[in-house]
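Here's a solo chain for you in C-alpha cells, the form predicted on its own.
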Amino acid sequence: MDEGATIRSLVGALRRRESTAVELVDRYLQRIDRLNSSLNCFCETYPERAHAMALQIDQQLAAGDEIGPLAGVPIAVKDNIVTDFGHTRCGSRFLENYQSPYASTAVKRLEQAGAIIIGKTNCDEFGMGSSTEHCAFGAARNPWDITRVPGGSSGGSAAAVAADLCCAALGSDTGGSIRQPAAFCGIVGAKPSYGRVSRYGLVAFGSSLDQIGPLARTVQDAALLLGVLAGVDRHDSTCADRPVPDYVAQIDTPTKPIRIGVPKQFLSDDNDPGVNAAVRDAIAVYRSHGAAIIEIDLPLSEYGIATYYVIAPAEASSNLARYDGIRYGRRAELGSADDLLDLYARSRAEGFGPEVQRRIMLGTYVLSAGYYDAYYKRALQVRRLITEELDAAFAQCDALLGPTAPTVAFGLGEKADPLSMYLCDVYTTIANIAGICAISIPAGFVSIDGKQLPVGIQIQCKAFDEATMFRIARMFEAATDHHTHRPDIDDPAGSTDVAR
C-alpha cells in the first residue's frame, strides 16, 4: 500500500483483497517503531489488540461477510478520549497510570464501523495548550521540521496523520485544538458543531466548548469519519437529536452559487505575510469557480480570545476539581500532608503541570466573589453578542473564509510567554464560543530557513451545516494539490522538502 493512503483507498484495497488488515496494521506499527522516537506523537500503541481485530476483519472478508465503512483502517486516538483498554493519561502526571473502566462513545462508534485503534497520541496536558509542549511525557514534534511544534493540543494526532503513522486520528477541539495542529501539519482537521458528536468519554476541559472531531488527509476522509461519529447519544445530554446527513454522498454535489464571506479582521497585518497570501490565493480559486466573495465585518471577533480565556479556564477550574488524589490519579505521600486539604493541594501540585495550574487559578479567580460579574458574567454576555454577530454574517453568506492560524508552525520553546501562545488561537476560538462548525484544510506552504512549512485556511459555517462546510472545503481541495504533499520524514537528516 502506498504511503499517504486514504481511508477510501485502504478499504477499497481490502475489499479487492489486494491487501489484508493484518498487513496494514503491521505496516503502520513498523512505521511507528521507526519514526516515533523523532516525533513523540504516540504515547502508547496496542499491537496485540490491533492484530486480533485485524485478523477478525480478514476472516470476515474471507467469509464474504459485509464489513463496515472503516473496516481495517488503523486510527489513532488523542489521549484525552477514554478507552477501556490501555491508559488514558491526558498528557498529565496526575493520570499517569489511569485505566478507564469504560470506552467513549466516539471510540465505540469507530470500532463498530470496523476501525482498528492502533494507539493513543500525545497532547497538551488536559488539552490546555497550542503546541503539545505542555505534555508531561515530552513535546511532540512537527514532521515537516522536527525543530518545530505540531500545534496543539491535538498535536500528537496531527503529527501522526501527517507522518503516515496512522490513516486518520481523533482529536478534541475546545478553542482550535483540532484545526490549528491540522494547519501546522498540512492535513485536514474538522471541528463539528457543538452537540453534533457525543462528548461522553472525552475528559472535560471546557464543557460548553469541547468537541471531538477527525484529523485526516482529505476532506472526504474527514467527512466519512464525522458521519460515523455523529448522532444522538443517551449518555450525553448535550448531544443534539438531529438527523446526520450522508456527508460523503453530498461532498461532490455542485453547490448553489455560493457566497463566501471574508472578515476583514482575518487578514490582519499581524499575520505572517505568507499566511495572508495563501488566503488571497484561496479567494482567487473560489472566485474562479463562481463563488461570490463578500467582505464581512466582525468587530466583536477581536474579543474572542479574551472571552475564551475567561470562559474556558472557569469551566476547567470546575471540571478539574474532581482530581483530588483520593478517588483516582496521583496522590501525594500521606506522611507529607498535615490534613486532608493539604493532601489535596500537594497531590495537585505534584500532578498538574504549570499551564494547567495557571488556568485553574485564572478560572477560580474569575468565578470568585467580587469578580464573577466583572469577568465571567461579562464574558458570557460577550459570547452571546459574538454568536449574534456570526448569525448575522451567515444571513449574508454561506461560509466564512480566513486563516486557521496567524503563523505557520513555530519553533519548540519559541513561545515561552503564555500570552503569545494564547494568541495562536485568535481565529479559531469564535467557532467554539458560538458552537458553529469549522474545518482547516491545506492551502500551500511558506518557506522559512529553507524548510517548506504548511499553511491552513479555515472555513466556518453555521451550526449543524457540516454538509455545506465539507462541500465548500472539497471544492478547494479538488481544484488544488496542496493536500497531496507530505513531509519527507523518512530522511534521516530530517529534510522537509515538499514531497509528493
Given for the second form:
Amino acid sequence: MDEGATIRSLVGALRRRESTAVELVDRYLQRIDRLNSSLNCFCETYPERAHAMALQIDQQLAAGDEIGPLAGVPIAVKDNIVTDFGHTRCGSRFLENYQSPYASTAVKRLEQAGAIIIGKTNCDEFGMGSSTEHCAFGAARNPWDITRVPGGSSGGSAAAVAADLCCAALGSDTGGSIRQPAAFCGIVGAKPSYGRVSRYGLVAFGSSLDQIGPLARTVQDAALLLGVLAGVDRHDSTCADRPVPDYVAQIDTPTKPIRIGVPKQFLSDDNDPGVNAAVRDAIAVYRSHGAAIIEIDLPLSEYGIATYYVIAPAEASSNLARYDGIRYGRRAELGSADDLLDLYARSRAEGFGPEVQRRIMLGTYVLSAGYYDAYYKRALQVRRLITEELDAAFAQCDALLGPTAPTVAFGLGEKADPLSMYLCDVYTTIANIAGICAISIPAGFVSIDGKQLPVGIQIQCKAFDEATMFRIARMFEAATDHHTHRPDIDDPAGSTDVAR
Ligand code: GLN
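Shown: the form predicted on its own; wanted: the form predicted in complex with ligand GLN:
After this comes the whole thing, all chains and molecules, with the earlier chain placed first.
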C-alpha cells in the first residue's frame, strides 16, 4: 500500500529538486478535486494563493536561499482557526459569510516556516461533537469506510491527512477533538499541554480547555509541527513563556528506562474487544523494548466526562454570547423581530444547530444562580482532584497508556442520542481537564464487514513534557508498521458518491 508522503519526505524531495512546490500543490489540489466529493473533508481550498506561495518557494530554492522547515508542505487548517484569507465558518450557519480580518498565530507560524495552507477542513459546529456530523455544511466521511464517521470534531482534518489530500493538518482539541479523529482515521494527533500553543485566532469553545495541535502521518511530523507552533505569544496571555525543546532532535534518543503506567480503568470491558487487544499488544511492544509496565489506579478518571460536560458547556455558553447577529454573523430578518432581544433570539435560533443550542442551554443552566454551586463549582472541585490524581500518577510513571477511544469509527447517524456521543470522549477529556499533553498513534486494525478500521492508542504525559510524549510514541512507531497503512480510496468506483 502507498504510505503517502510525510513532511520529511516532501521537504527532502524539494531540497533535492526531485519535485517543485508548484507540482506538489497541484498534485494535492487534483486529489482534493477527485476525492472530496466522497469525503467532504475540505470546506474550501485556496488554489491561487497556494500556487503563488509555492512559486515563491520554488524561486527561493532556485536562488539557493535558506528555506523554512515546512517549505512547500501543503497543510490544511480546521475551520475554527482563523486565516486572513478565505472564510472561517466553524461549521456553522451563523458564520457562513464570516471572513476574519486577522490570522491566528498558529497559521502565521506555519506560513513563516514555509507551509502552504491549502484549504480549510470540515468540523463539528464550533468544535462541539465527536463525529463531524454536527456540521451545517454536511458530514465528513471516514476514508477507511465512507459509511462511517471520521471522528470529531477535527474529523475533516483527520480524514484529509489519512486520505493524503494534504500532508498534515491543524486541529483543535477541547476534550479529544484531535486525538479521537486521529484514532478513527489511522493517523497521529497530538494535543499539546494547555498553554503550549497560542490560542490567538482559535475560535473559543472552552477557553480553559482548548488547544491547537497537529494531525500528521508520523510522530516525527507531529513533533516537527509542534516545534513550529509552540511558544510564547503576546496575543494570548495563557500561552506559556517556556522554552520550546527541539522535539525532533530528541525523538530517537532513549532516556532513562521508561516507566509506562496502565490505568486499570482504561481497559474496561465496555471497550470494543479489538481496542483492548491493541492496547495489550502495545503493552507487549513496550515491555519487549525494556519499558517497565506499572499498573495505575485512577478512580477519579471516571468522573472526567461528567466534569467536562459541565465545564465545557459553561465556558461555551459564555464564549458564544458574542454571536448576537449584530456584531457577528447571521442576523434574522429585522422586520420579523419585536425588539432587540427578540432579534438576538431569532438570529441565534436560525444560526446555531441543535447541538450548539443544547450546549448553550446546558452551560447557562449550570452557571445560573441556584445551580452554580451544585454543578459548576462542584465540577471545578472535581477538576482539581482529577489533576491531583494525575500528578500522583506521574510521580510513579513517565506516561499513561490506554485506548484513545472505546470503539473504532462508528456508522454515520449511529449515535443519535447526545449521551452516547458524549461517551466517545471517555478517555480523552481528562487531559484537557488537567492541562497535560496527550497523543494518539495508530496501533492496529479491526476488521468489520470486510473493512479494515484503525485503532488508536493514547499516550499521556505530564504538562509540558511533550518531548517525552513524542519519544515514547516514536518508540512504538519505530517498532511497528501500523502507521504505514493507508486507506484504499483511490478507486471512487469502490465508494458511492456522497456529495452533500
Ligand atoms: N467531543 C467533545 C465535545 O463534543 C470534544 C470536542 C473538542 O475537543 N472540541 O465537546
